[in-house]
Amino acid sequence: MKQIKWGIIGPGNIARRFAQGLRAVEGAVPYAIGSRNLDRAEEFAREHGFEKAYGSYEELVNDPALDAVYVATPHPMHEEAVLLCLDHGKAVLCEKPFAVNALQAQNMIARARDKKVFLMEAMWTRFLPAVKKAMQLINDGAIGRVRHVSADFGFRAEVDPAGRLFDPKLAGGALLDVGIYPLSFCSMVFAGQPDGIQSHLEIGSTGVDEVAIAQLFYPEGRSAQVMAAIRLNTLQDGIILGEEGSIRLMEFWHAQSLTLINKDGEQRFDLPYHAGGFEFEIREVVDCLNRGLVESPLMPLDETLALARAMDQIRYDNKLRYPFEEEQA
């Protein structure tokens, strides 16, 4: 197995969790940090055991020893950082939401395919042992044909007009920040996208969506209901209803257990992890790179683009656009 030397662009809070995951994965080497503030990069490197620190993203991607980059900048900066990495031949794991709209996502995916460089959305939930166990049970027929999914992810934050969550210029709001989790969860379970969406956004005082609700309609009478919120605590459960049983993942987005109910009774599966949960998506990237893949079969780019389009539809149906977006038909 080739040792994959990792860099990080954007050494913020989520990058700290990612660094913890790196240390838990065989074949993943914490190597370099890139920030527009060299002092910040050096501090992060010292704290998390990275070999190098750079005061610009350009210096980072020009390091010939670097293999892969985790992009952890605020949402609107993803595209610029990802394209920079791809143009320098660096594999990229881009924090979710992958992009602020489908146009950006399409640009990033097209560049990766043109350059034949690995790119994946960092939907870490999909790779958790409990979530993979749920999918195994579904594929084994434990609950029969899946008919309905419900998933929610909400928390109550105090309104801060200058904060990332509440600033339209930073693509704040519930849908992009946490709505991607239940949408991606439904996409995974149904192995496809809805052919109809009905949605509602509650817009707060700063102009971002504080609550996002959507009904998703799939072929053959299947359906899903998703909810996201930044001003409302929710149960954060993922529930999958089949014709012969059900699966419940409590706090599905970082699940460590699930409950199966079917004709055989009720079973609980405990599948804990110990390095924060990011280690599983890192392992996926390391495995893909060692196999010579440029996309992950478990989080393919076509699905990432479809999810970006779904979020666009929800926003545009509710007349929500970010200040930096050009008008699109």
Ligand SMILES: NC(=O)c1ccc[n+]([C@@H]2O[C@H](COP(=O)([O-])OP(=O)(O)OC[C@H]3O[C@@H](n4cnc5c(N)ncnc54)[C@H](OP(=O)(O)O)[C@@H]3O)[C@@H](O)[C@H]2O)c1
Contents of the next structure:
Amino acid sequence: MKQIKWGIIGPGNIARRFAQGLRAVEGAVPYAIGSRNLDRAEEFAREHGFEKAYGSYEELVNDPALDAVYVATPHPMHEEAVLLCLDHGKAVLCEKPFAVNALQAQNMIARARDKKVFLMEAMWTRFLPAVKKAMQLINDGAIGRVRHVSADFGFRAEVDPAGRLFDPKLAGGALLDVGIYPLSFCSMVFAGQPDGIQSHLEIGSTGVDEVAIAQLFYPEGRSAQVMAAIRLNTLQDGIILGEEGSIRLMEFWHAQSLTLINKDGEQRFDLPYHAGGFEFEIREVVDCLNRGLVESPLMPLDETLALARAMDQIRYDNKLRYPFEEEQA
Ligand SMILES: NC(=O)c1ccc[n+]([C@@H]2O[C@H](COP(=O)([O-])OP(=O)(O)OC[C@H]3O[C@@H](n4cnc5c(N)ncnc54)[C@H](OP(=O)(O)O)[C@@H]3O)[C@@H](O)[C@H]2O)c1
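What would you give as the form predicted together with the ligand, now that the form predicted on its own is on the page?
Once more the chain from above appears, this time first in line as the rest of the complex follows.
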């Protein structure tokens, strides 16, 4: 197995959890940090056991020993960082939401395909053992034909107009920050996209959506209901209803257990993890790179693009455009 030397662009909040995951994966080497500020890079590298620290993202991607980069900047900066990595031949795992709109997602995907370099959206939830177990049960017919999914992810944050969650300039709002989790969950379960979406966004004082709700309609009478919020705590359940049973993943986005109910009664499966949960998506990238793949079969780029289009539709149907999109228009 080839040892994959990892770098991180944007050593902020979530990068810390990623560093924990890296240390838990055989074949993954914590190697280098790229920050806009050298002191920050050096401090993060020291704290988390990375060998190299760079004071710019350009210097990081010019390191010839670097194999793969985790892009962990706020979402409006994903595109620029991802293109920089791809242009230097570095494999990329890009934080969710992959991009702020489908236009950016399309650019990033086209570049990866053109350069034949690996690219994946860091939708870590679908690589968790509990979520994989749910999919295995569905595929084995444990709940019959799936007819409906409901999933929600909401939490109550204090309004901070300059913060990433609430600032329109940083593509704030519930839909992009956490709505991608239930949308991606439905897309995974149904292995396809809806042919109709009805939605509503509750716009707050800073001009971004504080609550997002959507109903998704799939062919052959299948449907889903999703909700996301940044000013409201929700139960964070993922519920899959089949014609012969149901599966419930409590706090589905970081699930460590699930409950199956069908004709045999109720059964609980515990599938805990111990390194924060990012270790499974990292393992997927390491495996793909070792197999010479440029895309993950479990999180394909066409699906990432379809999800970006669905989020565009929901935002545009509700007249939510970010300031940089008005400039683009
Ligand atoms: N998977 C998950 O569970 C999860 C959880 C939280 C967030 N996320 C996603 O991860 C991404 C980063 O979130 P975060 O909370 O870690 O963000 P953050 O701490 O606010 O920012 C991450 C880093 O990005 C760099 N950066 C580059 N340009 C920036 C700019 N214009 N403004 C602010 N920072 C900038 C900064 O590092 P330097 O200046 O040092 O380069 C900063 O430390 C987001 O897309 C978010 O949706 C994922």
